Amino acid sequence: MYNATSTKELQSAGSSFLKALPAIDVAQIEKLRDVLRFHEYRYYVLDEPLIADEEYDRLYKALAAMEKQHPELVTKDSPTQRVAGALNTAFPTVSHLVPMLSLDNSYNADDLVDWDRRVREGAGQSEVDYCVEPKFDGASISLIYEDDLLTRGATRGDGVQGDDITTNIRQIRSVPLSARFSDYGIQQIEIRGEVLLTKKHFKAFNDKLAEQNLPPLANPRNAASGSLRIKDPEEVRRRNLEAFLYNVSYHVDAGVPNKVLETHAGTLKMLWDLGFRSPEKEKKVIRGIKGVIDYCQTFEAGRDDLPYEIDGMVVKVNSLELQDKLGMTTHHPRWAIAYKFKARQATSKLRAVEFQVGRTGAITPVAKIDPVPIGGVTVGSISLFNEDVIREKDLMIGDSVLVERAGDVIPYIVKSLPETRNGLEQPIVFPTDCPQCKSKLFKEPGEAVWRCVNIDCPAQVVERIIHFVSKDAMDIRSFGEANVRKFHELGFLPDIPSVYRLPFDKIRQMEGFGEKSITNLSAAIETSKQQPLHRLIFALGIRFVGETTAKTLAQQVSHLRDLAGLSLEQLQSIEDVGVKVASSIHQFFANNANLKLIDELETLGLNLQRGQQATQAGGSLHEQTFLFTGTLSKLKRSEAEAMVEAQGGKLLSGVSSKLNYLVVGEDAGSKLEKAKKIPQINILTEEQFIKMIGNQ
């Protein structure tokens, strides 16, 4: 962006401004802006500052003073216009010019070889040039520049729409407020990138939190993502976020031929030359997949030496013309793939095991280890799932253990290291009584999980209430897990019916509960009374009864109480209800305490009747059964299921001979393989399903 001559001129101009401010005129103000932009670039993009922070601050204050005297001379891209003067009140939803798709993943060299084969076949070439760059571990963003000015910044969102965070993006000093895209014949451009915190800034921020006795942020990625939605732009600025821009997704040119935009590497260089922190210095163009694999492995070996976190490498076809030819699926481009690094591992000491009680009474052992950083996250607690896992891994209190984060996300204990034992280790004793209510634990034959079967167990009560008010159940907004636990501790929520008897007069006196929040919560609770029957069935937390089975059950009865009158045989005759599910439903409704709960909810005004179903009895999909598997890209799973029900179709929760259609999204698993073995099942892609629905 700056050659030796311009660097020398701007450095000299900055020194002159520090000595004495000139008379105010348009030329001098613009010159001072250029000096500040130059030093921002040196500091935030190159990480090679040429002046002290105090000197930069003096220049900045001088410009601010000049612009205050002559507000008519302020420009939109002035360095003083980054920080907003007011809080963000909302983050409106905006549409991306081009959908932000996910990347296909690979975890070893064989995956890359197989992907390369598909690329070469699609390209009709024996070898392809690839551009390889780091896969930054941050929060995805999309930026739009029009007539050289930054006009919008947005989060990834669902890939089609994201949150407008323009004000917060302007606080990131490595994002230019203006860039001379017009020099390349570009009038409008959308570029993609990643916002992140460097390891240095992440540590510094957590150190400040520790000084205030506040809990540290979990990892740089979450810290960056959360920072983008902070309402106070000044606080965003203090976070010292950085942005790497690595892809041009869309551009409108002025009819000027531009060879820069013929290759991906060319676009990275253009962004770098315009002052963006692109991976220009880290990227490498390589012909053939063997060299790509070698470069990925070399980069992985040195990942700890980088100033920021990465979790892999991204391999892209370098030719943009070839990228267009290869195209994309509904989920990911065919011309790019992420090579994920091996999971992070570390050793630690197992100090204790705590036993937690879940909503269904399941007892889950949780290992407490000496906190250890793994891939940017400090891990101190790890689920051990059940008693069998403890035995299989031969774990003892005091053991040295090997810990890993699967996919760089979920921590688990790989194994114990018995060779390091000194004889002081103690066996892990699994309880025979519930840790909360002291009732005897019970384990179903053939299951690995011990359970507390006391329905009044305090731990289960809290978890059941959390489930009851959740989004997929009664959907009581403003009633999050933290509020449930707080109200339970205060005695306001001893059971599920008490959700509808909250003492708002007492809550109103509590800190953090203003009149507006109480009004919203009260309205949401009242609205939930009219939720359809299937939501209430799911909210009751009957074991093995998920959302789909709840809908099936709701279609069989006029009133919730009717389920209590069905025998095991009658339950098993219901579509998609097997022996295990039928037994669980029968046990639930045979329990007098549960029947009393249902009566109480009806007395409180909840809807227990089936009512008018959205399903069309004579719809074009009448009696046809559907199941969805994998990730849908154009529809939400709930939307697709609603379409089926609206046409009279039924939803199943598993693959069986009763299934007519399996709709397959990306990353479909065992359900697809099982369905292939049953000839009468029709397997549809998402596009085929949408077309089918549209033709009904």
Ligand code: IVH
Contents of the next structure:
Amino acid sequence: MYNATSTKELQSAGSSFLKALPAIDVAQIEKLRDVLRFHEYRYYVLDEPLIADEEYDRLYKALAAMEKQHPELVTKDSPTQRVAGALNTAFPTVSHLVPMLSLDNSYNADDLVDWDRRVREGAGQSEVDYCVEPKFDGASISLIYEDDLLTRGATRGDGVQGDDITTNIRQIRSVPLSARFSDYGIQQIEIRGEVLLTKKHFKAFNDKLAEQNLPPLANPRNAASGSLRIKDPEEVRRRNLEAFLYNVSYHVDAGVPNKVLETHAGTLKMLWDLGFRSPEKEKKVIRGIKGVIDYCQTFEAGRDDLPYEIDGMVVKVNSLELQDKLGMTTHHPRWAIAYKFKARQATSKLRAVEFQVGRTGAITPVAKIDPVPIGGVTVGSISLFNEDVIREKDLMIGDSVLVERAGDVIPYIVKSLPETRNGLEQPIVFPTDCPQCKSKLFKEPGEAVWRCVNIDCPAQVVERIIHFVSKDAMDIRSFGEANVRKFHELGFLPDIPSVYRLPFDKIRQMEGFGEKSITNLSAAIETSKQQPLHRLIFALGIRFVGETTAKTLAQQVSHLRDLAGLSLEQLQSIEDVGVKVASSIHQFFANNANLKLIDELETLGLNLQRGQQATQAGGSLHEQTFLFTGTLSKLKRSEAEAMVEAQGGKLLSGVSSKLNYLVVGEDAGSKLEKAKKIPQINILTEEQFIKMIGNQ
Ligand code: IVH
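Please give the corresponding structure for the form predicted together with 2-(butylsulfanyl)adenosine (IVH), as opposed to the form predicted alone shown earlier.
Below, the chain from earlier opens the complete complex, with every other chain and molecule after it.
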């Protein structure tokens, strides 16, 4: 962490480095490092940045420039020293200083009551203080600091030996490269923790994969453990991993008596004070098991509101002396137990596999299973992404399968259970022809996806229109998938422009279309003409161009047609646009049919220019942040969120001091409680929110 005692000083010091570079000496360069460490800590540990990313980048560059001039002044814990080149050898195997044991599990209140009885008996006490904290669902790591410097980071491995992944650990910016353990009289220390991806970063990562037609990562846990083994530290850095540190397994004192490490809560506080992301804010010290059970259950009820996945709570005896006295078995410590939340897994039977044609012609196998409830939702259909997934998971029709649905993650099949087969299972046969237009399917070398390459394939046309009108694209409310399909079948919707030429006189005659629904639909279609340019770019369905890329592209041009004028090189020079994406965009605009489509949309009155609509950054909620919690009664959550964004406001995924407004519906839970404790958050009812939006 940073060294300066005054955070005020660090806050103001940054700007002086940007005005003019001072004469470079040891003191100045170290001061700038400290400024950077301070801002890394605010951003990555506290999630409360004080400066814009660009300003941080400029400070970082200033430091890098100073260090380049004076390589002799570079230190191992300089913020510039996280970066590293690609690794070309395997990760060396290393031994842990103390074996990394697992935890004993409990699944209900009775299990905890039994465990508490055993602890009290072992302790010879009538009541015991426990420290309760989340059980992070990630990949275990161990870190060693010697003389205040991070010297090693390792995976758990088999508990005795793991992989040395120091280079990758250094890419996690909430892990300090140096920490003043010496202030606590500690010379060497091994700490344990968990690396994970927050839900937000996991989603962003999967969105990126989806933009490239790649199957998403199954869950944040797999994503974290996979990320730690990547040979390219740059890529590790881009994944924005988070590290929670929660245990000290071993330490060597520097001769000074160690006063702090008397309780587990004291350990968490020490780690927190040294700049680690320990569960200092989430933990609670509770006397007696009754309160422990309550705390576990409260956390379970609010698990979806947390920014990261947890699969339970860990209850630890708070006194370290008592921990020692209780000792451990060969498998787990007796002084701790995991309280596992209800699994979000279930088994079911795979009955059939259907093959769907996507808007780019990709054929997606979809598993149809006997519907099962998982975490409050009934799951009956699960995407299998491509043929390779079917082979890798060894799936057969009739198999029992293990299904998981973690938090916001889409459900997926974890594995088949071949041991339960009875011989009647049937292989899954991948089609050779398009299930819709019957043309032959193709697969490009190196790709896993089979495609129907007939661009007039009716299935693709319908999917393209469904995508065009969808929420994240042109957002034409009241134009659901079913109506698109129906209108297409009736010949009203042969292509995208026909969305704006629907024969309402004919639709009015159809069953199920009252005057009100027709007015709504036609108003929604009319309004969509004014959508911002990035939505139209996304709506066009250019391969590999997802929402993020569409936004980047929209910022580059003043008119949609300008994109057609960009060369491959120019496209590739745009940030985040690689060779593959660039050539797909280039191909799209080189196609006359697509240029004709764009002309037609312009003639129909759609906005093709950047900055032509009222929803730009200057909207009346500009920079204001919102979060919705509980059930809204008048608006759909998605509608309310769209209203905020339409006026330039931003949505946050969790309660923090960055939040300006929390809009509270019925049955609001932990978010409301948390927000009440942060004075700068305005809490609004749904009615107040509607009024506010109306007044803007
Ligand atoms: S304490 C000696 N605390 O859960 C016991 N473990 O299922 C050290 N885990 O291997 C573990 N959150 O990787 C502890 N707050 C927490 C944890 C936690 C997640 C993991 C850890 C452990 C596994 C056991």
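Positions refer to the first chain, counted from 1. Note that the structure is a prediction, hence the values are computed from the model and not measured. What we label the rigid core is the largest C-alpha set whose atoms superpose within 1.5 Å from one form to the other.
Asker: Please state whether residue 538 has a C-alpha shift of 2 Å or more between these two forms, with the rigid core used for the fit.
Answerer: Result for residue 538: yes, a 2 Å-plus shift.
Asker: Indicate whether residue 593 shows a C-alpha shift of 2 Å or more between these two forms, with the rigid core used for the fit.
Answerer: Yes, shifts by 2 Å or more.
Asker: Determine whether the C-alpha of residue 152 shifts by 2 Å or more between these two forms once the rigid core is superposed.
Answerer: Stays below the 2 Å threshold, so no.
Asker: Where the rigid core has been superposed, how far does the Cα of residue 653 end up moving between these two forms, given in Å?
Answerer: Displacement of the alpha carbon, after core fit: 52.0 Å.
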